[in-house]
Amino acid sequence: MDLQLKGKVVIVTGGAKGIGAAIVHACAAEGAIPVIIGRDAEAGKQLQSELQNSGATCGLITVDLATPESCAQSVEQTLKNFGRIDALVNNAGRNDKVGLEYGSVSEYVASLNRNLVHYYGMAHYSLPHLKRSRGSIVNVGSKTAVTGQGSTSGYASSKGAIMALTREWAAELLPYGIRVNTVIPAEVMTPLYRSWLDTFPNPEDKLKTILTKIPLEQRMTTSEEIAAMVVFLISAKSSHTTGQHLFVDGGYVHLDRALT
């Protein structure tokens, strides 16, 4: 299937590793020009070099999106390098375990800044350019927004807000033909997920327990499966899809646990 993404410039925040890196690979495979935005300079350079060696064009901006200024600079640098923006994939963030009982108010605010505020910032500064291209936005969410997890108030509420903003932006941007959707993973083996597993005394036993709860094939969702949905949503093949929350999770959130 030709997704008609050749030459399209796609910003991917948190694009150097994990789900973000898979999205960058998927964009490049379709002939798009992914722009990696993230803090990890070494991982970003390695991914950019890998793609360039394969003949793809790939941008890299090493930055921490903690401030409005860094979001604005990321957009400006993308325009300077490539002259346009056709899609924004908001993906950067991490489950930082800022809970209600043991967290502080200042830690909670920091978690919102880490996981939510830059989604707005990147969309805000990209918007004039997305209007010109009639582009699209895909936000990467998390199942914690709808299931809860415990001891992660900052991350869960950030992801809940992202789901709300997806509907709000989809409504606001209808006059410009800009589509906005959210992809919601559940259990995906990323470097951060692996680090979390390794905090348990028996990580492989913990993983086996988790896998038994995933209805479809009792396996983790791959980063590539998340990326495939993201790339479809930014493409012309999903031209009448907006304001949607799409769960790519093997039925983890919505199917009856009795099935497992």
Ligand code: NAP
The other form holds:
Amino acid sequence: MDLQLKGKVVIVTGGAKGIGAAIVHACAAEGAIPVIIGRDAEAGKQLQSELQNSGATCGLITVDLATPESCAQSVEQTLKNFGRIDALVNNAGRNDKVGLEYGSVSEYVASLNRNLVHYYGMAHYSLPHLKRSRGSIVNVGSKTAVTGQGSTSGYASSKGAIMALTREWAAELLPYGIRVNTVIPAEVMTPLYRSWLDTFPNPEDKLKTILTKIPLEQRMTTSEEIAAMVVFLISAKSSHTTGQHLFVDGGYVHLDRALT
Ligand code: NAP
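Beyond the form predicted on its own, can we have the form predicted together with the named molecule?
Below: every chain and molecule of the assembly, starting with the one above.
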């Protein structure tokens, strides 16, 4: 299937590692030009060189997205380097465990800045360019928005807001033909997930317990499976799909517990 993404400029926030890196790889494989926006300079440079060595074009902007200025700068720099924006993938985030019992109000606000506000900032500053390209937006959410997790109010509420914003932006941007969707992972083995797992006294036992609760094939979703859904959603092949929350999770959130 030709996704018709050749030469399209796709911003991927948090694109240097994990799910974001898989999205960057998938975009490059389709002939698109991914632009990695993230704060880990080393990981970003490594991925960019890897793709360039294989003949792809890939942008890199090293920035922490937790300030509005960084979003404006990232969009400006992308325009300067590539002259257009065809898709925005808002993906950067971290389950930072700012919970109701022990998290101060200012820690909660800082968590919203790390996980939510830059989704708005990136969409806001990209919008004039997406209007021009009739582009699309994909947000990466989290199951915690619908299941809760405990001790992570900042992250869970950011992800809940991202689901609401997906519907809101899909409605607001109808006149421009800009589609907006959210992909919702549950359990994906990434550097972030690994570091969370390693906080348990026996990480491998914890992992085994988690796997038994994933209905389809009792395994983690791969980053590539999330990326495949994302590239489909930014492509012309999903041209009548907007305002959707797509759970790519092996049935983790919705299927009957009795099945596991
Ligand atoms: P990851 O392995 O940590 O990769 C995320 C990348 O984004 C990292 O390079 C990280 O930089 C960067 N990043 C995070 N916040 C940033 C910020 N404010 N500014 C710039 N860069 C930032 O994480 P992942 O597991 O791939 O997660 C990607 C997305 O999927 C997140 O939104 C996460 O909430 C969501 N998600 C993941 C899972 C899962 O099971 N993995 C489940 C549900 C939802 P650093 O390395 O410097 O932190």
